[in-house]
Every structure is written in C-alpha cells, then in structure tokens.
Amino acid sequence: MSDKITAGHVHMSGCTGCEVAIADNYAGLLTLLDKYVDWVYDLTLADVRHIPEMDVALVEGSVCINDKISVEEIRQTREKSKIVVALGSCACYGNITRFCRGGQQNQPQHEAFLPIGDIIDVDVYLPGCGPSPQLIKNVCVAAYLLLKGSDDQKALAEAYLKPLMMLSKRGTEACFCDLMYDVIDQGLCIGCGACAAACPVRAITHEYGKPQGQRDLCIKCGACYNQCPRSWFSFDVVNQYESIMETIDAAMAP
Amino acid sequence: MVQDNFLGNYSSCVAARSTNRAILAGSQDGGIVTQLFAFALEEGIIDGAIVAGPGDEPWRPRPMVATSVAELYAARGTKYNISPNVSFIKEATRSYGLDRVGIVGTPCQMQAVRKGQLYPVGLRDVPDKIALAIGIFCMENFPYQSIVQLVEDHANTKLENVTKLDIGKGKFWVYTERGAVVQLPLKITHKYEQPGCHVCLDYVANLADISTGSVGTPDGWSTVFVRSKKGTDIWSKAMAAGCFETKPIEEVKPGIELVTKLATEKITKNRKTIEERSSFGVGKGLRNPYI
Ligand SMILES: Cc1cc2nc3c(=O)[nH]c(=O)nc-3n(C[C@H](O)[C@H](O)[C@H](O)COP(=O)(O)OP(=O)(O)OC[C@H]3O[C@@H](n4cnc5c(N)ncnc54)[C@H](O)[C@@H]3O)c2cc1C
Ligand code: SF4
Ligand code: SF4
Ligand code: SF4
C-alpha cells in the first residue's frame, strides 16, 4: 500500500469524457488501482467531499471564472497536489469551452472559461478530446515510475514525461493555426498525415499532400499540433519506443 | 542486434527479392513491401494495410486502406510525391474496422507512427493495433507539382505516358510506355524537393519494423533491415513460407557500405541545415522540432 502513489480526478468544466477515458482502460484501470495508485478523490466515484492532499491531481475541464467554487477548488488542487496534470484538451487549452457565451440552464451567467494553466501552474499536459485511454495509461505508469521506480526507471519516465511537461509551459492556446505558425510556415511539414488522423472533428484534409484546416470546424483541442512529428520530437524517447512499450505493458500485466 | 548511429537498430540486413513473379512485375524494386503485406494479409497478421494507392491524376498517390491482394497490387511502385499515409491510421481502425493495421511509409511517417504510439493524443485505441509498419528508405520527397514540372518540363514527357519513375545511380529516371527512357541529373531535381525534408535525420526508416530500399543491392533486388521483435518474427515466418529469395548483404554490390555512406551524407547535411536555421535571421532563428 505505502508504495502506491495517491491520485485523484478533479472535475472542472468538462463533459466527463476525460473521466470516461480513464475508465476505458477497463481491466488496465483495475491494475492501476491495484498496484500503483490509491484513488483518493473523485466526485463521481469516491465519497470524498473536499480536495485532499495527493501526489497527482488529474484535472478535467476548464475553470469557470464566474463560479467561486471552481476557482477555489482549482487553487486548492494546486496547493494540495505534488503534480498537477491537465487532463484533456479543455483543461490544457480551453477547447470547446472557449466557444461558450453563457445562457445555459441552470447557470446562464456562467460564461467565461479558462484553461487551468491561466489560473495555476500546471506540471504535465495530457491533451486530447477526449484524451486517449492509452496516453492516460502511459502517463500514469510514467508518473508512478518517476515517483517510486528504480533509478533507471526514473530516468526513462522523466524522458518520457519531458515533452508533456514542456507543453504545460508552452501555453494555453491551441488551434489548427499552431501547425501553420510552428510547422508549415517554418518549413517543417512533411505531409505525413498525422494531424489529419488526430483531429477529432475531421477539420483537416490533405490537398496535394499538405494539410488544410477548415478553421470554422476547429474546436481548438491541440491534437493536431501535438500529434505532428514536426511540432516536437524526442529521438531519446522515440528511438526507445519498443522498450518503453514493453515496460508499460509489463507494468500493466495483471 | 546491431546498433548504428546512422542505420539504426537492426537484427539483420539482407539482399532480398520476392519469389512471386506477379508481384515483381509491378513493384519498384524487389517487391518487398507488397510481398510482406500480401503474406501478412493471407496469414491474418494484418487485416489490411495503408498504402499509396492511385489518385485523381497520373502519379499522384492517394492513401488507401488495402484489404485485398488485388488492392495491394494496385498500389505497387514508388510515387515520388507526398502520400499522407498516416492520415488513415485512425480511420483504418474505425470505418475500415481493422484490428491489425499494416502501414508503409517514409522514415518521417514511421516517426509519426511511433510518436503516435507513445503519445497517442488524438489516436484513441490505435497504438496497440499497429501490426506491421514497413519503412522505405528516403533521401527526399517532392510536392506533386514538382513531379509535374520535372517530368513534363524537364524530361519533356507526358505524365500519363510514364510507366515508372525512379531515383538511382545519381539520376532521376523517367520510363515511358513506348520504351523511351529519360534521365535527369539530380542537380536539376534538388531545388524541387520538399523543404521539410532538409531537416530530416533518418534515411533508412530506423523506426520501422522492417525497412527496405533499392540502395545497396543490384537492380531488381532490395536491401532489407529487419528491426523490431515484431519485424523479426514476421520476416522469419515469411522466409519459412518461401516468400523471398535472399543473399547475404556482404555478397552483393554495392552493398551496405553505400547505404551507410548515403545515410551519413544525408544526416550530416541535414544536421548542418538545422544548425544554420538557428541563425537564419538577424538575431532570430527558425524552429528546431527536435527536443
Ligand atoms: C519519396 C520516396 C523516396 C525514396 N528514396 C529512396 C532512396 O533514396 N533510396 C532507396 O533505396 N529507396 C528509396 N525509396 C524507396 C524505393 O523507391 C522503393 O519504394 C522501395 O525500395 C520499396 O520497393 P518494393 O519493390 O519493395 O515495394 P513495392 O512492392 O513496389 O511497394 C511500394 C510500396 O510503397 C508505397 N508507396 C509508394 N509511394 C509512396 C509514397 N510516396 N509514400 C508512401 N508510400 C508509398 C506503395 O503504395 C507500395 O505499397 C524512396 C521511396 C519514396 C516513396
Ligand atoms: S502532422 Fe505535421 S508534418 Fe505531418 S502533415 Fe500534419 S503538419 Fe505536416
Ligand atoms: S484542427 Fe482539429 S485537431 Fe487541430 S486543434 Fe482544431 S479541432 Fe483540434
Ligand atoms: S526525406 Fe525525410 S522528411 Fe522527407 S519524405 Fe523522406 S523521410 Fe520524410
């Protein structure tokens, strides 16, 4: 027990899709809970009212700055957690909640939503709308190895998490435009197609090999940018893909 | 396992060609890619493969999920312009319902696949479904419009009459239906290359399960690097099934030395380009994607 890390799910303004993505690890979730993680906070699953101290807080959703409780809870989350992970694109980038104008029942005055990184410091980004169960699994195992693993495992976990830590410092905005600013306009695009594959709303097509975004469709999730091999790419990590995947699979064996 | 700074990790390297004449008839080199996918499809190792199929214009590829040997055959041969094969990697597991996906691509596309498996931001349920990733060697790629200009303007040939395009022995070759062969020196083609290729640090698809190209072996043969555990397993099954004729790479000319030479040249040159990009402007540089 004492070897486990403590973690919880903090629900800001999100659709619960991120939480469902955690659960979509099915048996893997049970292995995680069994071996690595004490799940100490989760409005949907655990009967705990107030945010406790925890090693890792997975925050879903953006922060409604018109809602005092949300603002208080995100502050407490920062104060009480060693590592804050922005889980999913709303927490990282605002995503679909960027488009809110208020007027909804039963809190029509709730109209302004910000990614959590605009309110608190965030340590790790885990973007995606919804984030994939596999990325959640990889990050959870890496976080465990970072906190409790052997020296070798720590080094591997640190290398794996580094790009996701860098993302949390890069900023809270995301759009198809990121590919234009940081990849295409910089002469780096190689027409691989990863961006189009990643887009959850099929806003990206390839015209003569190069990505075109229908920016009216874009929900600002950041999946295309982060999936692109020319946005950020770590040879240190990816060259070891086989052994990293084996390490994670071994860790997840029931 | 050999670990090489330029050629990557591999368990073996051989000269090979398919034993199937029908495959060889339309393949670029030794028919390695088509033969491997056809074997994997028949054995149930993959349910389908993402390949560069025929597109709307001559020699313009369109990524295609091939689920039959006939479709694999239709996609044989190198199209020297961009085929965003990775764009189908999620779709293959969704609309096409594949549980075991094959994909062929350039080294950069293999990088996208492996990054996608480790960091599946927008690739839900995809990472565990990549059953066979075949990489093809790649010095550079071209936009479609560059190929139009090279073939129609420089080689003075109508694209629809072209039966094969090839880059080899320091030249760009255009073969036509009527038997004509036009060759262009590569100093003409260089300026038409896709700019993103100039920061590429991989020549022989180091991240593929199996990678292959023409360089290193005689005409009609291919150089093959067998890399990952998956690749090693599938290659040995295909060998046991008689899919390939092979020769030790040490026994063919020009051999692995030429592969090493070209890989070293490409990567050294492109590292320099990355370096130059960092001071591209006045006190300002261009982005380096590698962290
Ligand atoms: C842009 C490019 C540059 C290349 N540069 C080199 C080089 O410098 N040195 C070298 O040795 N080899 C190079 N090759 C690889 C070589 O031309 C052959 O593709 C390779 O040897 C495979 O031949 P094969 O007979 O085994 O495959 P085949 O059985 O002919 O099958 C080839 C497979 O590749 C797919 N394909 C074709 N064009 C593309 C494309 N543009 N993008 C993704 N997939 C595609 C086809 O759909 C098919 O499935 C390059 C290939 C490409 C596409
Ligand atoms: S993922 Fe990046 S490199 Fe690949 S096509 Fe899209 S923008 Fe270009
Ligand atoms: S283009 Fe698609 S993947 Fe990219 S940010 Fe917009 S919605 Fe997300
Ligand atoms: S040279 Fe590199 S970046 Fe360009 S197509 Fe080939 S593998 Fe991709």
The other form holds:
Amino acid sequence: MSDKITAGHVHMSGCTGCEVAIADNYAGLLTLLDKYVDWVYDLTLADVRHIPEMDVALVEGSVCINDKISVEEIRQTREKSKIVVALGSCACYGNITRFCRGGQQNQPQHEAFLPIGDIIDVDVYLPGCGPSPQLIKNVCVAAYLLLKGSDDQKALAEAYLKPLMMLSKRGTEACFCDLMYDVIDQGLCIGCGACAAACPVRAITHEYGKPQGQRDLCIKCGACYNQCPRSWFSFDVVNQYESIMETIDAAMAP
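Switching from the form predicted together with the partner chain: structure of the form predicted on its own?
A single chain, with no partners or molecules, comes next.
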C-alpha cells in the first residue's frame, strides 16, 4: 500500500456544508492526505481550473440544468473518475434545491436543479445533510483499500461499500413515505429515534415509541431513510463489522 489514490471534491449547487464535514475529520483528514490520498481537485483547496483524471470524485450539491458549464462539468466528472460518490443529500436526492424557482439576485436564471444521479451514473451514495465526518473518512479509506489493498482488504472494503452502492442504484428520491412503506408498515421499526434525530427540518417526531412524519414539511432529503438501521440492513457489513472497522482503524493509526 505504498502509492496513493487520487481524489477530489467537485462542487455543484450546494451550501458547502459537505466540504465542512470533510474538514471536520481534523487530524484524520491529515492522515488521509499524508498516507492515502492525493487531493487533486477542489475549488476551495486546490489551484486547478479543470477537472482532472482521478480515482475518486466526491460530488457535493445538485446540478443546475440551466447552467451549461455545470452540466458539462458533471459529465466530465463521470468520464474522468473511476468512482463517483454523491456526497450529501443534495447530490443524492436534490434536497432543498428541488424547491428552487429562480430569482436569486446573483443568478436569477438558475431555477431547475437535479440530483447528479439523474444526469450521470453514480457509484456510491453518502446521504445526509451533511454526511457524518466518520462516514466520509471510512468511505475514503475503503475506496483506497478497494483500489490499492490486498485481496482480503479489497473484500472487506467491498462489503463495507456494497450497501452504499446499492443506495445509488435505488434511485434519486427518498422521503419519510419510503421509511413508512419499507420499514414501519412492515413491522421492522425498533423505535430507536434515529430518523427523527437525522431530519434536518424536524419533520419527524417520536410519539408512543414510533416516528410520526409531517409530509408538508418533508424536503425529500433522504436523511431519515438512510439513517434508519432497518432500511438498508446488510449482512455483508454486520457479519464482518469488527474486521472492517479494525482494518479502517489500522489504516488511520499514526
């Protein structure tokens, strides 16, 4: 594991909160950059004008389809990247950008936005508003092991990434209704409250041991569905969780 992978942050239409989540790894981010990742593209951190060839592209934000440059950049990202990661709920599901109607003072013509999966094929979803720093770190390490590790490490990395890859194939829409149909109505809800805690607009309350959703407040960000431990339960991860975490922790050790 001597050579690094190349990675970058591609910023579409978003609030930059997901890049803040990357930075919130603090010393862990420095370990990643020192040992495993060459950060080759980032509007904030790298002096590079055009999207380069890279192993992993972390894409934040949805795509404004009124902006020709944004549409071209997301297509270039797909062409030049081995793994495309939708970073955060705007990239995965559109989030609040689905409700944009134009009229912004700086760009009044920008009125239509789509999650990146509606335009290109996406390999991995990291939902959340924004995703947890730990999840971002784990996925970066797993991506490294998948591309550069031994056969055993590749198998563990693939097991860890598989549920997030399956999310990307599920589609670009998720809301409390999905949680109700797939989990609550099936008798699978354990009343843990993770969905209510994850909702960024407090559209979910926890009453009588079960979540209650207010559909008029839901912004379709997918945070509740993807935070639920029963929504995309994976035996591939659970049965090997200790081995996976030990491998990631060993990679991040100083």
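Because the structure is predicted, anything quoted here is derived from the model rather than measured. Residue numbers count along the first chain shown, from 1. Take the two forms, superpose them, and find the largest set of C-alpha atoms that agree within 1.5 Å; that set is the rigid core.
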- After fitting the core, residue 25 CA displacement of 2 Å or more between the two forms: no
- Message: Checking residue 34 here: with the core superposed, does its CA move 2 Å or more between the two forms?
- Response: no
- Spell out whether the Cα of residue 241 moves at least 2 Å between the two forms when the two forms are superposed on their rigid core. yes
